[in-house]
Amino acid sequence: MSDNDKIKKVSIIISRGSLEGVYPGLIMANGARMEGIEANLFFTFFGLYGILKKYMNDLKIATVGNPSMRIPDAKGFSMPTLLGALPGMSAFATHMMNKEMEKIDIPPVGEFIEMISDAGGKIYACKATVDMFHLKDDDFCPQMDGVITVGEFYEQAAGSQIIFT
């Protein structure tokens, strides 16, 4: 593979705010950084939970409407949407795939930010988001880069592969 053919940048959209719909990008924009290729991290709409001082070490798996969710594991049986709904099932999947996340050395959201804001990476909230919901930059954690508009993300995603998870 030539010099042309990698990756130099990449620029990560995060628009659920599920364990599983931020932990993705977070993963993708380290191992990215990692790789010596730039990353920037853009939280809109829901996602934005994942910066957010007040939730983001408190995810949660979704477990109703996720029609892969399986018992007890990736492996095994299919869970009906309706086990989904009881009450503390999503706690418990949120407590066993951070049980699991434990033993890979995975580490938490609020220090996944700060591995990839230290390694160089960018993370931005969605103007537009950021207004509906009402939100202040003192209600994000202190490694956001700011917040931008749409059109200020394209700028920063020039060149670069946009991946949305």
Given for the second form:
Amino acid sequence: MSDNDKIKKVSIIISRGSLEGVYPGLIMANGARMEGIEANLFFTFFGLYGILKKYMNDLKIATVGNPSMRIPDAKGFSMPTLLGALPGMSAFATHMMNKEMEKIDIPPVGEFIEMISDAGGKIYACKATVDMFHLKDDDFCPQMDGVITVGEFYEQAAGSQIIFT
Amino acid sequence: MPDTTINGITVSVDADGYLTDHSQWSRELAEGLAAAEGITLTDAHWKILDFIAADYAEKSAVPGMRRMNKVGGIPTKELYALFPDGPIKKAAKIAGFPKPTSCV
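Please give the corresponding structure for the form predicted together with the partner chain, as opposed to the form predicted alone shown earlier.
Below, the chain from earlier opens the complete complex, with every other chain and molecule after it.
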């Protein structure tokens, strides 16, 4: 692979606020930095919960509307939707997954954001969502680099691959 | 398996330039591997390389970023400052270990 074929920069949009909605973008951004690729993260809509300091470490897996959900583990029985709606189901599934992630050294969301920021990745919040949810700078984790419009996002993303998650 | 000569020492490496036989590694060789990456090794670099070696002996794997932070006590920022653009891959290569296989 010649140097010209290499990806030099990625801009990753995180639009969902479930645990499984936020993590892939974080892993991709961190992985990019580890390869020497520049990385921007743009959090929008419910994805914004990934950088709200009060909620970021309390994201849950969606157990409803998730036809791939299986119990008691990833190769177990398909879980009926009604069961997924039971109180505590989401918390339980989340607990199980967090335990597995801890084993392979995937950090909790807050620590992961800090790691990406320390690695030089940039973290932005979507202005439209911030206005819609009535959020203030103080609601965000300290690593948040700025609240930007979609236009500014495209400016920041110049020369990068854009990945929507 | 291609052979390559670094600092006058001939060693076996894989297609990505990682040593295939750790017994061929020496501190002198590390200086040469680092130079090829544009890095001059200091005590701070050696602290990281030594941690990788100690952890590899225990786990048979190159430690990921979080393990470097938590077990090695090496902050993320320091790793990126000392081994820019791909800290763990570069540190693993210089320390004479295989290409890291962890996603995090």
